[in-house]
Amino acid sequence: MIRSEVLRDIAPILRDQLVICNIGLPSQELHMIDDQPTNFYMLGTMGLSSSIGLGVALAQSKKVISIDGDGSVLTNFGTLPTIANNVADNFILLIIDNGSYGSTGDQPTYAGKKTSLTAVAKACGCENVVECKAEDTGKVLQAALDSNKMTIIVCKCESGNIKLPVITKDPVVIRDRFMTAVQS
């Protein structure tokens, strides 16, 4: 399975959850399968899905699931020490691994050759780390989200993107229906 089939799969899903998505291909995918209100679309802010996440987490009580990429986790490795230290049974964050920069051509990442993003969000003190293959993100995501635990789950899949347009919505008008969102 390749990231866009993952989040087709998961759409059911994320359907009823605030939802911070990742910069580039995986927001217009997650637009084109689902839009939602709830739905938060990175546009231009490489790495930070994960952190943007965590802070609304933090800040309120509904369930957060920060949808991000190996590629922009590596971006952005301070994340990883911060969530485990500011612990948010509500926030999830869902690192779709594909091993590759998806959004810019597939180059290879680090986490597609030695790097283990489970093991570098372990050692970083995440105490609940799930890595699973494509195929069972929905059922992963579903026990953390039933667990009321903060999760990280590690979802290895396929390198590979969908051709689809840009997202035309103005970036103000999706930070204020998913703030009217957040706030009802």
The other form holds:
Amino acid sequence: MIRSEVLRDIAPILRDQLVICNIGLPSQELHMIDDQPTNFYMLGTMGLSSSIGLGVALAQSKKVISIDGDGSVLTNFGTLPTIANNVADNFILLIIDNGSYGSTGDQPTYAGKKTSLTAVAKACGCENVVECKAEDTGKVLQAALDSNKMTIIVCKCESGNIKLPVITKDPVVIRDRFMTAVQS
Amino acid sequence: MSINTKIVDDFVANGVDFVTTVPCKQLAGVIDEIEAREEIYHIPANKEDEGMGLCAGAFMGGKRPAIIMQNTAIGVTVNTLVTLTQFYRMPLPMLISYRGELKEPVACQVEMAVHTKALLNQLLIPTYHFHHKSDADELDAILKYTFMCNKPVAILTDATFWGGYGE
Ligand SMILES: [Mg+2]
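I would like to compare: after the form predicted alone, may I see the structure of the form predicted in complex with the partner chain?
Below is the entire complex, every chain and molecule, led by the chain shown above.
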């Protein structure tokens, strides 16, 4: 399975949750598959999906899922100790690890080589870290939601992209409808 | 009242309840004061762009965020300020130690100080410079202005404002 197939698979679970979605293709894919006001699409700023999601989770009580990538976590490694030391049990970090920088042409990342993001997250002090096969992501994500425990999921999937349009929604519109959804 | 207490009192009076910090020697007292206040969730960040991500999320979750950092961070955070804080139109008071100004003992700090105001100006970030103790009287108004206009706003605080480096 490639990332867009994983997102299609878990879209019914994401639908009812607050979702922070990573820059580039992940946001474009989720936007095309199931656009929701509860989705916050990152149009820039690679690496900060987990930081934004943790901020939302610490600020209010609804559950928040940050969809991140292996390349993006590598670019903001400092996020994992911050997450580990500021536990928000309404927060799930879903790292879709395809071992490549998908949005820029599938250049390999170190996560696809010797570096295990699962081991790094554990070493940083994250307590509930689950690595799963792409096919099991829905099951693992639902279990994490049901556990009411902050969870880091590392979903190992294949690299590969589908053709799709960029998001043309105005950023302030994306932000405003997301904030309205948070408050509703 | 100490200047650290006054600054954090103004934060609290303006509803600031989520503060991320990356330390600087000059900001140690104000960071201690932030940590001590029950009204404020203090979340140390490992890098300033990470901190700005946390602040963006906290704002969308209903909090009033602020970041405390050194001016060297302006070099680190240009992309985040532009593509997150400004692009999505979010408020962010930035209390910044303005290293590399008068009384600075470390030459390398001057290298970033000479670019600080030029960068902030280029980014169209409203910028206030606290040099004398009394300049902090405007902090309350600056915070109100920041949350009125939904922009990042810089408050540069130099060594003279903090009373030197304890030499
Ligand atoms: Mg990837």
